[in-house]
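A lone chain, given as C-alpha cells: the form predicted alone.
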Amino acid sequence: MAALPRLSSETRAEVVVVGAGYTGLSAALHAASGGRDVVVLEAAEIGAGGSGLNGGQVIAGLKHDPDTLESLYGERVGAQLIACSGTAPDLVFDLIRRYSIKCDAVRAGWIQLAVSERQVGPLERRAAQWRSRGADTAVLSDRDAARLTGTARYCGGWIDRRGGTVQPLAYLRGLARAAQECGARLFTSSAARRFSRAGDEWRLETEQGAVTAKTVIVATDAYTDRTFNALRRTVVAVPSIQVATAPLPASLRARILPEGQSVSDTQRILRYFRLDASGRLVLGTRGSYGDVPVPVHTRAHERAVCDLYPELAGVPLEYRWGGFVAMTRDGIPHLHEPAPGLLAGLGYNGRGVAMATAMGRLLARRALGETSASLDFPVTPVQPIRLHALSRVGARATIQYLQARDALERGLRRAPARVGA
C-alpha cells in the first residue's frame, strides 16, 4: 500500500484509534462506516506488529471450551463469549468479500490434533460442545488426521469448518485501505506519547502533532507501552515465530494438507502449520528472539518441520518472521472502559486474526453510542497482573521448560520398546 503520512500538526476527530493492527483498523473501519470522523495513530508502519507477523490462522472460539466458559462466567456472559468468538471468522471472511481484500483467503477449516492418546477424549468433547451449539465440526480418527495432514504423528482430533487462513499482512493492509475508503485518516510513525483529559475530550500528543477527540480506542495489544501503563500490565507479551519453507514440489503438495486446512496441535508449546498460496509450508510456535528472528532462533522450527514431514529434510527454510502475542491471566480477551470515552480491547492469546477483528467491531459499536449492556460482550475493569515486571522472565523460563518436556515426550514416543520390558 502507499506510504502513509506522519501526524505533524494539530487536528480534531470524533474518534481516535491508537494502534493499526487488526483491532484498531477494524474499529476504525466500523466507526468510519458508521459516520464518525476517525483518526488512527500507528507508532511504526502498518504491519510492523503482531497483526502483520503471525501465522494467518483464522480460528473460531477461545482457549476455553464452551461449557467451561459458561461454568466460569455464568450462563449469560458465557453465552456472550461463545457467540462472539464463535462467529468471529464469519466477520473476517465477510469483510474480505465486502471490501474485495486480496489476501489469499481460504476457508477450508481449522484442525486441532492430539499428540497423545490421552488428549483425544478432550478434543472429542470440545467438538461435541461446539456441535451442540450449531458449529460445523467433526471428530477425526488417527487415519483421518493422517489423510488430511500427510503426517502420521497425531492420534486424532477434530475439525472446525468455521476456520480458515489468510495472508496476514495482506489482510491487514486490506483493512487499512477499507478504513481509508470509509473516510478514516491513518497516520504512521506517530506514536501516542502523552494523553490527557480536558473537559469531556481527550488529547493525544505525538512527537510532531496532536489530536483531540471525545472517544479514544486503545488497540495496541501486546505492544502497549507505558503511555497506557495500567493496560500494559494486564497482559504478558510472548514471542511467536513463524518460518516458511521453499515452495514444495507438486508431488509433496498433493500429500501435505491436500484440502487446505490449517492445523494446531496439543503440545504444551503448540505447533501450528498450513500451506500458503505458493505451496510453502508455514509453521509457527512460541520462541525467544530480538527484533528479528535469525536462524539460531528457528532451529526448533526446522526440527519440527522434519519431525512432522521427514521428506522435507532437504527443503530449505526461506523466510523467518515473528511478533508478540498478548496473553491474559484468564486466557480471555478483555474489553475495558476505564474512563468515559476511553475504550480498550486486547489479549487474544494466540487467536487474534478473528477475535481482534471482532473486538474492533465491538469497540466501534460502543464509540457509535451503543450502551455497554447492549454489546453482548462483558466490559471488565482493568486489573494489572501482580509482579508484572517479572512476567517476561517467567514466561521465557516457562516456555523453555515446556519445550524441554515436549521434546522428551516426543523422544519417548519414538523410542522402540525393549525386549522383555
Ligand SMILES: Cc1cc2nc3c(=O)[nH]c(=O)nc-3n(C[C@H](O)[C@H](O)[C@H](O)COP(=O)(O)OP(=O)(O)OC[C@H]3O[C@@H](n4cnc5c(N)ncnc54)[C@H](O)[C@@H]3O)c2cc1C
Given for the second form:
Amino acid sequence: MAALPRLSSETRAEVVVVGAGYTGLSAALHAASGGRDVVVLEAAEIGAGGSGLNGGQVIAGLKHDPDTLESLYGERVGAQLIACSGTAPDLVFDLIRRYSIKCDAVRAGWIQLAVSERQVGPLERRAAQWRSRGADTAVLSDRDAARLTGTARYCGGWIDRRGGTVQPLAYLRGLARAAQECGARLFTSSAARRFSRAGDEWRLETEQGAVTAKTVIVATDAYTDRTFNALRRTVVAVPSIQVATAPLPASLRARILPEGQSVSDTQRILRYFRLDASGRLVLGTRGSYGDVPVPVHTRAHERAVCDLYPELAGVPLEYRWGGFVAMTRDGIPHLHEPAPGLLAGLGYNGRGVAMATAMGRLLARRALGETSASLDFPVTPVQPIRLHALSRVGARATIQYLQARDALERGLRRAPARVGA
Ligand SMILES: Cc1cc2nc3c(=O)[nH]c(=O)nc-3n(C[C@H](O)[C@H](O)[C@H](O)COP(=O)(O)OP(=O)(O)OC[C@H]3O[C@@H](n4cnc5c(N)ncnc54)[C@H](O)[C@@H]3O)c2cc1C
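Return the structure block for the form predicted in complex with this ligand; the form predicted alone was the one displayed.
Once more the chain from above appears, this time first in line as the rest of the complex follows.
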C-alpha cells in the first residue's frame, strides 16, 4: 500500500484511534462508514503488531468452551461472549466480500486436533456444545484427521466450518484501504506519547503533532506501551514465532491439508499451521522474547515441521518472524471504558483475527453513540495484573514447563494411525 504520512500538525477529529491493527482499523472503518471524522495514529507502520504477523487462522469462539463461558460469567454475559465470538468469522468474510479485499481468503474451516487420546473427549464435547448452538461443526476420527492434514500425528478432534484462513497482512491492508475510502485519515510513525483531558475532549500528542477528539479508541493489544500504562498491565505479551517453508511441490500439496483448512493442536505449547496460497507450509508455536521480531532460534519449528511431516525434512525454511500475543488473566478479551469517551479493546489470547475485527466494530458502535448496554458485550473495569513486572519471567518459566510436559506426552503417545488408511 502507498506510504502513509506522519502526523506533523495540530488536527481535530470526532474519533481518534490509537493502533492500526484489526481492532483499530475495524473500529476506524465502522466509525467512518457511520459518518464520523476519524484519525488513526499508528506508532510504526500498518502491520507492525500482531495483525501483520499472525498465522492467518480465522477462528470462531474463545479459549473457553461455550458451557464454561456460561458457568463462569452467567447466562447473560456468557451468551454475549458466545454470540459475539461465534459470529466473528462471518464479519471477517463479510468485510472481505463487501470491500473486495484481496487476501487469499478461504473459508474451508478450522480444525483442532488432539495429540493424545486423553484430549479427544474434550474436543468432541467442544464440537457438540457449539453444534447445539447452531454452529456447523463435526467430530473427526484419527483417520479423518490424517486424511485432512496428511499427518498421522493426531488422535482425532473436530472441525469448525465457521473458520478459515486469510493472508493476514493483506487482510489488514484491505481494512486500511477500506477505512481510507470511507474517509478515515491514517498516520504512521505517529505514536501517541501523551494524552490528556481538554474540557469534554481528549488531546493526544505525538512527536510532531496532536489530535483533539471527543472519543479515543485504544487498540494496541500486546503492543500497548507506557502511554497507556494501566492498560498495558492488564495483559501479558507472550512471544509466538512462525516459519514458512519454500513452496511445496504439487505432489505434497495434494496430500498436506488438501482441502485448505488451518489447524491448531492441543499441545500445551500449541502448534498451528496451514498452507498459504503459494503452497508454503506456515507453522507457528511459542518462542522466546529475544526472537521477536526476528527469530534466531527456530530449531523447535524445524523439529515440529519434521515431526508432523517427515517428508519435508529437506525443504528449506524460507521465512521466520515473530510477534507478541496478548494473554489476559481470565482468557477472554476485554472492552473497557475507563473514562467518558475513552474506550479500549484488547486481550484476544491468540484468537484475534476474527475477534479483534468484531471488537473494532463494537468500539465503533459505542463511538457512534450506542449505549454500552446495547452493545451486548460486557464492559469491564481496567484491572492491572498484580506483579505484572514479573510476568515475563513467569511466562518464560511456564513455557519451559509446558514444553517439557508436551515432550513427555509425545513420548507416551500411542502409535499413530497410518495416513490414507
Ligand atoms: C505470531 C502470531 C500468530 C498469531 N496467530 C493468530 C491466528 O492464526 N489466528 C488468530 O485469530 N489470532 C492470531 N494471533 C493473534 C492476533 O494476531 C492478534 O490478536 C490481533 O492481531 C490483535 O489485533 P490488534 O489490532 O488488537 O493489535 P495489533 O495488531 O497488535 O496492533 C496494535 C498496534 O498498536 C500500535 N501501537 C502500540 N502503541 C501505540 C501508541 N502509543 N501509539 C500508536 N500506536 C501504537 C502498534 O504499533 C500496533 O501496530 C497471532 C498473533 C501472533 C503474534
